[in-house]
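Just one chain is shown here, as structure tokens, and it is the form predicted on its own.
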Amino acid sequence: MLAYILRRVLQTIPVMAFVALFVFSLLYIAPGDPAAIIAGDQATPADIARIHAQLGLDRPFLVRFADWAWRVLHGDLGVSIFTNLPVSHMIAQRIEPTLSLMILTMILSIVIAVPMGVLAAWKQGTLIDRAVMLNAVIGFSVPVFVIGYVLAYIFALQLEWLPVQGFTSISQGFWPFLRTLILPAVTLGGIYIALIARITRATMLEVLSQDYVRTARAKGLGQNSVLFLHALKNAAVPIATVIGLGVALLIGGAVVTETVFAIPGLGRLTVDAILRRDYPVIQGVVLLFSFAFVLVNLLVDLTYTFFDPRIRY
């Protein structure tokens, strides 16, 4: 097991190296001269030359990448072109809302979607099964911003139960913190719940048809024991896999959700940086999101042996 963990950790190194190369290349993949775009229409050649030097565009590509990668390894993500603040400082200021939103969304989605999928598999072909699948189709089909606006209109503007926008830090109290995240978490969790519920149902249907499940029932075990102790545990590997892969949906959806609910997180920071062509900020945020995605999927891989003791790497 230890050898597998070490091997998987080492395998992430070339992945992150490739991601870093791609992130750094964003500055050069974008059409046009980045310095001229950043400087604006009224810029003089001297202004463009200054930005060229600031971005390091006057040096060879590999030299610039090696210098940038070395600074990243030491925690230096560069300096914002517009605010002149360190990118790492700007990310640190914005990371709490995004991290809180994604964690709450994951917890909420798993708690709701897994029982939904198990129930749909158990009641296959019934009205309950059709209702769960209908909710899953709606979750996949309706855009995140539409769900957000509908929930905000109903629960914030009409019923006035929850705030329509903003974020309250957990340091100011748990309930004020939770109130500002309920609507965004439900909005962001729509497609995530749909994905997990569908995979859980499909996997449970396959497991429930196995001989050992029929044997457990023949021995007189209760339905809950059969479903959750036998079937769900053996169906957990593909469910855990899709939970890890679904983090990409959360990252992409967080950008839209934070814009709809005016949450000052990394999603809003990314949108603002893209609109202003603030490439150091874009590179830093994308690199952070990529690292988080790789880390979550590494942790998911390591949980496989817990769910299925037959797996030995």
Given for the second form:
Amino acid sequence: MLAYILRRVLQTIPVMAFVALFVFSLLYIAPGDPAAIIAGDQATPADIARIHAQLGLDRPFLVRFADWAWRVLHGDLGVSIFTNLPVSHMIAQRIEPTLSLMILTMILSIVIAVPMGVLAAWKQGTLIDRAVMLNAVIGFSVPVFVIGYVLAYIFALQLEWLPVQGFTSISQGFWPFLRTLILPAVTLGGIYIALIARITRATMLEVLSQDYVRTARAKGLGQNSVLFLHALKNAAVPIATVIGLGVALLIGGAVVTETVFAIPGLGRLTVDAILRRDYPVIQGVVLLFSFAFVLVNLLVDLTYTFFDPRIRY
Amino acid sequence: MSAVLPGDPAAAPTLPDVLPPVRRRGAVMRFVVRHPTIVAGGALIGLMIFIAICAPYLHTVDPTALAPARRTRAPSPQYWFGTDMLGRDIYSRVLYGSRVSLIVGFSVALLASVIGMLIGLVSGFVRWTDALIMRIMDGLMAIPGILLAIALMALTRGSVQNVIIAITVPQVPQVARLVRGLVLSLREQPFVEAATASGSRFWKIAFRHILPNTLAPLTVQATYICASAMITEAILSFIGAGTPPIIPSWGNIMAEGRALWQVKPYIVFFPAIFLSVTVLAVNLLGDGLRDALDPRAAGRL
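Now show the form predicted together with the partner chain, given that the preceding structure was the form predicted on its own.
Shown next: the complete complex, the earlier chain at its head.
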């Protein structure tokens, strides 16, 4: 088991190295002088010269990459061109809202979507099943900001149950914190719920036709015990995989959700960085999110043995 | 043995019709009943294409014409969807905006499928490239798609062409993986062995025997890519990293309505409805195609 974990961790290193190389070289693959790209349309030659020196463009590419990678490994993501603050510092300031939003969304989505999928599979072909599937198609089709605006319009503007926008830190109490995050989490969860519900239903249908489920029924187990203890546990591996892969959707969605609900998180930081063409910040955020994504999927891989003891490494 | 002839008294009497007469449907009706999602999705997409092409003739005005005197009018018989904060007619902007979404959706679906298919074919056929190509694809897939598109857009000037490229790049690895997987299983099939044994060249095997067999799953995948590309285009425009603001696109109209959405929600909602319905139509078409092309999986996913 330990050997497997070690091997799996080692396997992620080339992937992360490639991501780092790719994110770093994007700036140089793009046509034109990188310093001019970063400086933008209204830059003076002096600006361009300053950025040119800042990027160290007179040195060879691989030397620059090695230098940059070495600093990234030490937590130094460079300096923002717009604010002149260290990027790692800016990220640290903004990470709490994004992390809270994503964790809450994951919990909420799994709690809603898995029972939904199980129910749909159990009642296959009925109206409930069709309703769940229709819900999933709609979840895939309605863009995240549209869900956000509709929910905010109904629950914040019309009913005035929840705040329209903003973020309250958890240090100011759990209830105010939760109140500001409910709408954003439901918004962000839309597509994630659709994804998880669909895969849960599909895997459950496959598992429910297995012999051991018939045996469990034949020996007189209750419906809940058959569905959740026997069937769901055997369906867990594909579901966990999709939950891990779906984090990519959550990351993309968080950028939009934070814009809709004016949450001062990493997504908002990214959007501001785009508008100011602050490439070091974009680079830092993309790198951080990609590493987080790889890490989540690594953790998901490691849960497989828990769900399915037959998986031995 | 004597044959029983028609009209022979020994023959059994004709059976009465107990079953109701078989209703004869035309080929069109039969298709509609069998594949309702393909028909509904296809019809809606057809309607959207019609709107996009005929936008100038559908009672629209110049979508970029400013009229500061008529800012933020609510929907009325004169301005069907109201006007935005610069007095532009939202009905016209939404209709013209369909062009950007459809062009981006279809182009990305086509480009990502073709590029991904070629990469997948090479990876599946040429053994020594497989490990390298797949590691690169893994690396690309490790970057969340929208972030990769954002990073690409941050480096280039906003234009529809650049938006298409930025959305295509993150979609390619998935197609490449799908095609590679199909090629790996197809190349072991007897008909490929037969073709090899009868002396077909590599290219002929790849394009005559393998490629046609990947088209069905690839088409389904392409419709999903189209739907997700339309959403991504709107997201990019919405956060200000997409189609240039001069061109009316659904994402741009919503981005401009963002500041006013609490007081003038209709500016955001009309393009939102069009976008959602179009994406829904493409998704329905994709689901329908998947069920039609792979009856075994029908009703499962």
